[in-house]
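Shown here is one chain on its own, the form predicted on its own, set out as C-alpha cells.
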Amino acid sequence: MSAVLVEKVRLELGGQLALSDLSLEVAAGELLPVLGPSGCGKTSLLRVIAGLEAPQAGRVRIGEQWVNDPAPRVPAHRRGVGMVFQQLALWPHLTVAGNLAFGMKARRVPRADRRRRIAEALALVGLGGFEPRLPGSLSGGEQQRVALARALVGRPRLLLLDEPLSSVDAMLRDELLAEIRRLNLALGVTTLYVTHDRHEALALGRRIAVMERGRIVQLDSPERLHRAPVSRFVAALMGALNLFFARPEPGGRLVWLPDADPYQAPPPGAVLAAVRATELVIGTPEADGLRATVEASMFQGDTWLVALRAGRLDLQAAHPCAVEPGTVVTVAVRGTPRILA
C-alpha cells in the first residue's frame, strides 16, 4: 500500500483554483520532490495532506486512513504529518528545546520523554547538545536544520518540507540537501519536497513530480524529464534546452523552419521539437546544417556555452572551446530532436 494517496483533489482559495482534481501515489519511504514555479498549487498541495487547508472535492489516503473522507475530518494534529514551513517559523522567545518540546507538550508527552525525544531528534541533524540556544543565535543552517529536528521529534509517518532551503546560499545548500538524504535513507519516512528549483529535485529524487497550474503534469524520473518531456513547459521547467518548429519528412528527418517563433503558433504541418545544448554540434560555415551567427560564450567550467542566434531562434550549444562573437557557423543535432506536445 502506498504511503500516501491523493485523489482528485479540488481546492480553491479566495476565488481562484488552487488545485485541479489532482492526484498523486507515494510510495511508503518515498523522498518525492514536488517541483513547479510559484504559484502553481505546491505548496497548497502539501497543507492539504497535512490537514491545513479542506479541498472542496477529493480524498487524502495516509497509510491505511482516509484522512478527509468519509467525514469527520482527521485534524492535523493527529494525522501523523511533521511540517518544515519555509519561513521556518521558530518561536525566537523560545531555546531550541522549548521550540521542539512544544508540540510534545500540547500531545501531553511525559517530561522524560520529551527529553530523550529532543536529544535524538537534534543527534540526528548533528546539533546534540543545542538545546539551551535561542534561535537567535544560531546560523541559517543551524536554524534549517532545528526546523528539521522539531519535524522529525514526533517521530512522523510523513515529512513535509515547503521549500526548507530557499533562504540559503548555494555551498549550505548543497550540504543540507546532502543532510535530507541521509536523514530519508536512515529513518525511512515518507517525504514530500517541495521547490521551484530543479537542481534540488534532481538532486533528491528518483522520480520528481512536476506541476502546473494545479495539476501534476508529469510525475518520472529525473532521466525522463530530461530527456522525453511532455510538453513545453515541462521541457523549460527542466532547462537548457533548444525549441525549434520542424517540419517532418519522409524517413523520419526534421527540417528547421529558423523563421518561426518557437513561442508562438506553429506553421501549418510543423512540430515542436527539443534538443539540449549538448547534442548540437557547431560545425564551419561550409558545414551542412543551420546557419547561425556566434552571439557570446559562457564558461562553463568543463566546456564553454555558445549562445547562437539563427533567424528567430535563439540556441545554445555546448562547444569544447570559446568563440568569437559574430562568427558565421553551422549547428547540427547529434542525435534525434524530442517531438513535444
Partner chain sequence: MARAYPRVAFALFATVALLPIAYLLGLSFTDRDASFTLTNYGVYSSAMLWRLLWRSGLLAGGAALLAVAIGVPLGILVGRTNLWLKPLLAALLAVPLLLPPYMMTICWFYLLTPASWINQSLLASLGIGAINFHALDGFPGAIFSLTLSYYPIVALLTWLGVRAPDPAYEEAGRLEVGPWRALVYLTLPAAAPYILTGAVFVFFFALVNYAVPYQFSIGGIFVSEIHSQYQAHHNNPQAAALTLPFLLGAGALLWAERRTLGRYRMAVRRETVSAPPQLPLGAAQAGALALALLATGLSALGPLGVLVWMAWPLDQLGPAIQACRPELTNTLLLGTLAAVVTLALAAGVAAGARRGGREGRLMDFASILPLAFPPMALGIGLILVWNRSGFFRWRSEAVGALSDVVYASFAIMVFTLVARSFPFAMRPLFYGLGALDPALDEAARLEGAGPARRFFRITLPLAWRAFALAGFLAFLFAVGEYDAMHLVQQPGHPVLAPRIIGAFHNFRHDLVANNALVLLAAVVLPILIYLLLPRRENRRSPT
Contents of the next structure:
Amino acid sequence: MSAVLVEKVRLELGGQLALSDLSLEVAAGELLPVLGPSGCGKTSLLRVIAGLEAPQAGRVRIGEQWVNDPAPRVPAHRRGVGMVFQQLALWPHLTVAGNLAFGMKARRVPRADRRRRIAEALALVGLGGFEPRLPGSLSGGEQQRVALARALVGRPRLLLLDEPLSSVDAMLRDELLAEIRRLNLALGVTTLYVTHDRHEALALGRRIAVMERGRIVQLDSPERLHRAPVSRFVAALMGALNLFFARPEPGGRLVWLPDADPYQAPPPGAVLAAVRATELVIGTPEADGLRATVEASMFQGDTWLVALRAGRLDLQAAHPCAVEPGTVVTVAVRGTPRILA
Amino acid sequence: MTDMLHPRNRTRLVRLVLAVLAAALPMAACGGERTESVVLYASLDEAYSRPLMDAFTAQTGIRVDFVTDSEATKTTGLVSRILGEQHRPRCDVFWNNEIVQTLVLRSRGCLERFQAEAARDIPDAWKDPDGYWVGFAARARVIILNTSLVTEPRPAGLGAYLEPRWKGKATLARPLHGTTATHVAVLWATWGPEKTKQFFHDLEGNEVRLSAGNAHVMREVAEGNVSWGFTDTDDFHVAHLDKKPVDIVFPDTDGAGTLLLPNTVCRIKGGPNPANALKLIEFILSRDVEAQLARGRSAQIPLRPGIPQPTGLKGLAAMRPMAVDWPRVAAVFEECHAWLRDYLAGK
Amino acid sequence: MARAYPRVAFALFATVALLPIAYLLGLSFTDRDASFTLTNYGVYSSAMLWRLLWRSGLLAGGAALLAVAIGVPLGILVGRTNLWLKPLLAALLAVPLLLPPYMMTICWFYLLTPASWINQSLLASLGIGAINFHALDGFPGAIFSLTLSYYPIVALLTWLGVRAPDPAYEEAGRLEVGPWRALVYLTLPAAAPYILTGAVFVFFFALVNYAVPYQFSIGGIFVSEIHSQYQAHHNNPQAAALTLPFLLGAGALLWAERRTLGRYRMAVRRETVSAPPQLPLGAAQAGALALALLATGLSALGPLGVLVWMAWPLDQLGPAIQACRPELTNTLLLGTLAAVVTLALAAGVAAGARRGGREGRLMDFASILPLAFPPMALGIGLILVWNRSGFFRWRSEAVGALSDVVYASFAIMVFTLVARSFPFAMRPLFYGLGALDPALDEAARLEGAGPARRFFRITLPLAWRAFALAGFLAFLFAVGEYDAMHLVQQPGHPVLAPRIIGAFHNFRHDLVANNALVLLAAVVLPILIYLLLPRRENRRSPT
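Form predicted on its own already given; the form predicted together with the partner chain follows:
Let us now look at the entire complex, which starts with that chain.
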C-alpha cells in the first residue's frame, strides 16, 4: 500500500485556486521531489497533507488513515508528519534542545528518552552537542540541520520538506542534498521534497512530480521527464530551452520552421520540438543545418553558452569556445529532438 | 450613494473635507473683530461667571477674556498664576470667591488701589480701608448632611467632627485650597496654633475623610458615602437643586457664629487694561450682579441691605455671622498653611 | 529630507518640550532665593518617599496588571479566533482610546449613582447590593477607571503581537501539539514584548495621570504632591524635585520598548503566505463572546450609552454646540495646530533618530521623555519658563518680549499640546520610516530629486499610514488634554476639557454629556475621513 494518497484535492485560498483536483500517490520509503515554479501550488500541497490547510474537496490518506475527507478528520499534530519549512521556523526563543523537545514534551515522552532522542537526532545531522545553543547563534547550514533534526526527532511516518535549501549557498546545498538522501536511505521515511530547482529534484528523486497551476502534470523518472516531457512547460522546466516548430518529413527527419514563432499557434502540419543547449551543435556556415547569427557568448564554467538568432527563433547552444557576435553559423540537432504534444 | 463610495469620488470627497477644514481654521483663528478687552481671573465657576461677563460685554462693548479655576485649586491656582506673572502682569481684575488670598496678594504687592462708585452702599466691614479690595456676595461655611444617614441630634458645628458617633462618617475638603484653607486660617487666628493643630490630630483620630474639594464633599454626602461634611452654601445649593437627599445646617449659631466668606474683587497692579479694569469692577460690584448671584444656582448671600436673600438656604434668616479679624487671618495664613502643608504631605 | 532638517526640528522640539523639563530639573537644585541647595531632595530621604512610591506604584501597577488581565485575552480573542462579532468588538475596543480618562471616570460616576439602572435594577435583581462609584473611593475606583481607559492599549498590542510572527512558527508547532497549545507556547512568547510594552505604557499613563486620581480625591501620590507643592504651597523648587522619578522612568520606558521590540525582530513576519489561521472556539464561543462583550460593555457601550442617555433628547445637542462654540472652536483649532506642528517636528526628529549614531540615540531618548513626564508638571515647567518669573527673568528685554508673545497667547497652549503629543506621534513615524528601504530615497537622490520632492513623492506616499496615525494621535491627545491645559489655559481661549470637569462638579449633567459627545464627534471625524480614503488591496498568490 502507498504511504501517501492524495485524491482529487481542490483547495481555494483567498479566492484563488491553489490546488485543482490534484491526485498523487507516494510509495512507502520513497523520496519524491515535487518540482514546480513558484505559485504553482506545491507548498499548498504539503500544507494540505500536513493538515495546515483544509481543502474544499478531495481526500488524503497517510498510511492507512484517511486524514481528510475532505474535512480534516485528524488534526495536524496527530498525523505523524515532520516538516521543514521554507523559512525553517525555528522558534527563536527556545534553544536547539527546546526546539527538538517541544513536541515530545506535549506527548509526555519521559525526560531521559527525550534527551536521548534529541542527542540521536542531532548526531544524525552532525550537530552533536548543539543542544544549549539558540537558533540565532547558528550559521545558515546549522539552522537547516536543526530544522531537519526537529522534523525527524518525533519519528514521523512522513517527512515534508518545503524548499528547505532555497536560502543556502551552492556549496552547502550539494552537501545538504547528499545528507537528505543519506537520511532517507538510512531511516526509510517517506519524504516529499518541494523545490523549484530542477538540479535538486534530479539529485534526489527516482521519480519526480512536476506541478503546474495546482495540478501534477507529469510524474516520471528523471530520464523520462528529460526525454519525453509531456508539455512545453515540463520541457522548459527540465531545461530544454530551445523550442521550435518543425515539419516531420518521411523517414523521421524534421525540417526546422524558423519563421514560425514557437509561442504562437503551430503552422498546419507542424510539431513543436524541444532540444537542450547541449544537443545543439554549431557548425561552419557551409555545414548542413539551420543558418543562424551569433548574438553573444557566455562562459558557463566548463563550456560556453552561445546565443543565436535564426529567423524568429532564439536559440542557445553549448559550445567549447566563444564565438564572435555577428558570426554566421549553422546549427544542427544531435540525436532526436523531443516532440511535444 | 454607491457613486460616492467609488474610490475616485471618495478621494474627491476627502479632499473637499480637508479643503473646507483648511479654509475654516484660519477663519476661526482670526474670527471676531478687534475689540477693547479686559482680562479677568475669576475663581467663580465658569458656569456662573460667563453669563455675567456676556452681560458686561453687551453693556459696554468690552470683551472679557477670562480664566476660571479648577475645582481642586479654587483660588490658589489663580493666585499662584498672578504671583508668577508679577513681573509682567497679564490680568486686570481678580474676582476671588473668598478673601484671604486677596489679602495675600495685597501683602505681596500685587494689587492696585481703586475706588468704585458701585461699592458705596456695601457696609464698611466688607471693604478694605486702604481701598485695595471690596467684598460682596458672600457664601457661608455650612454643614451639608445626608438626610437618610443623619439622625437627630444633627451635627451643629466643627466640634461634631470629633464626636465618636461620626467616626469615619464625616468628611472635610483638603484645607490647602479655597474656602476650606481660609476657614482653617480663621481657626488658627481665633483658636491659636496649638488648639488648631490638636484639632487636626483629633480629626485624624476620628477618621475624618479628606476630599479633594468642597464639591467633592457635597458629592460624597449627596451620594451617601459619608453622612455629612463642611462645604460652602453654593455647593449645598447645587445638590439641593438636583434634588439630592441633603439638608443644610448653619453651624455654631449659638457659639462663634457661621463663617461668612465674601467674594472679593481687586485690581492687579500693572495690568494691561487699567481703564477697562475699573469699568469691569464697577459692573461686578453693582447691585444687579449681587442680586443675580443671590438668585442663581450659587445662591450667594447679599451683603447689602435691600437685596432679596436666596430662597434655597433653609435657616439663613437665623444665621449669625462670625466676627473675623481679616487682617489677622491674612497675617497668620502663611504660617498656618506651612503647617498644614507639612502635616498633610502625602496624606 | 534635508540633512539639516532633523536638527532644526529637534531644536524646536527641545525648546518646546525639553526646556521646561530641564528648567524644572535645574530649579529643583535651588531654594526660593535661587541659590544652590539640595534641600528639595530631602523629601527622598523621608518616609514620605516610600509612601509616594508605594501609593503611586499601587495605582499605576494595579491599572497595568488589570489591563493585562483583560487586554491579553481580548486581544487574542479578536486577533486569532473565530469569535462572533469581531468587527464590532474591534471597533468597541477603540472607543476608550477616544475618551479621555477623566470622561471615563465621569461616565462611571453616572453609571453607578445610587439611583442608576445598574444599581436599582441590574444589581438588585442579581441580589447584589448597590455599588456606589464613590464608595469605590480612592484607589479601587481610580484603578477601575484607569484600567477601562487603558486596557485597549494592551489588547491592541496583543492583537498585533499574536499576528506579527511568521505563521510558520506556529504551524511548525501545530505539527506537534494542538492549535491552542501552539498559540500559548510559541506565539505568545513571541508576542510577549508587545504585551510587556503595552503594560509598561499603561503603567506610565496611569502614573502620570492627574485628572483621574484628583476626581477620586486621591492624595499622597507623586502627581497630587507636585500639584499641591506648585499650586497650594507655591513651592516650585519642591514641585520640581518631585518630578525626578519620572525622568528616571523615561529611561526605563525606552529600554523596555527597544529591548523587547528589538530583540524579537527575527520573529516579526516580513512576507506572509497567508493571514494567521483563526483558531476555532467551538463550544467556548458563547462564553468567550460574553466575556468580550462584558469587557467592551464596561469600557465602551456603558460609557457611550450613559452619555447619550444623559444628553437625550439629542435635539439639545445643537444649542449645546452653540453654547460651547468658543471652547469647541478653540479645542479643534488647537488640536489641529498642535497636530500639524507635532507632525512636522516629529517627522524630522524620527528621521534624525533613524540615522543612528550618538546624535540619533540622543534624539530617540529625548523624544520619549515627555511620555513619562506628568503633563501637569510639563504645564508647570512651560509656565515657569515662559512667564518671566523664572527662566526669562534675567534675560534681556528683547528675549523677554519673545517670552511674552509665547506666554500671553495661544502659543503656550500649542506648546503644551505639542510637548504632550510629541512622543505619541514620534513612535509611529520612527517605526514607519524605519520600515522604508533607504535605497528608495537614495535612488530618488541619484535621479536628482531635492529633499522636499523626495519627501512628498517618495517618503510620504509610502509611509502615509504612519503619518496619518501620528497626526491622528497628536490630535486625539491634544483635544482631550486636561492635566496641563487647566494650568496653561489663557484668558479668552477657553477649551472644552476644563469646562466639562467644571460642569460635572456643578451637577450640570446635560452640559457634561452634550460637551462630551461634541468632543467625541471631533475625534471621530478624522477616523471617518480615514475610512473614506481609498485603499489598495494587495493579494498574494498561493505558493
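Positions refer to the first chain, counted from 1. Note that the structure is a prediction, hence the values are computed from the model and not measured. Throughout, rigid core stands for the largest set of C-alpha atoms superposing within 1.5 Å between the two forms.
K.L.:
After a core superposition, would you say residue 15 shifts its C-alpha by at least 2 Å between these two forms?
P.N.:
No: residue 15 shifts by under 2 Å between these two forms.
K.L.:
Checking residue 253 here: with the core superposed, does its CA move 2 Å or more between these two forms?
P.N.:
Yes, its C-alpha moves 2 Å or more.
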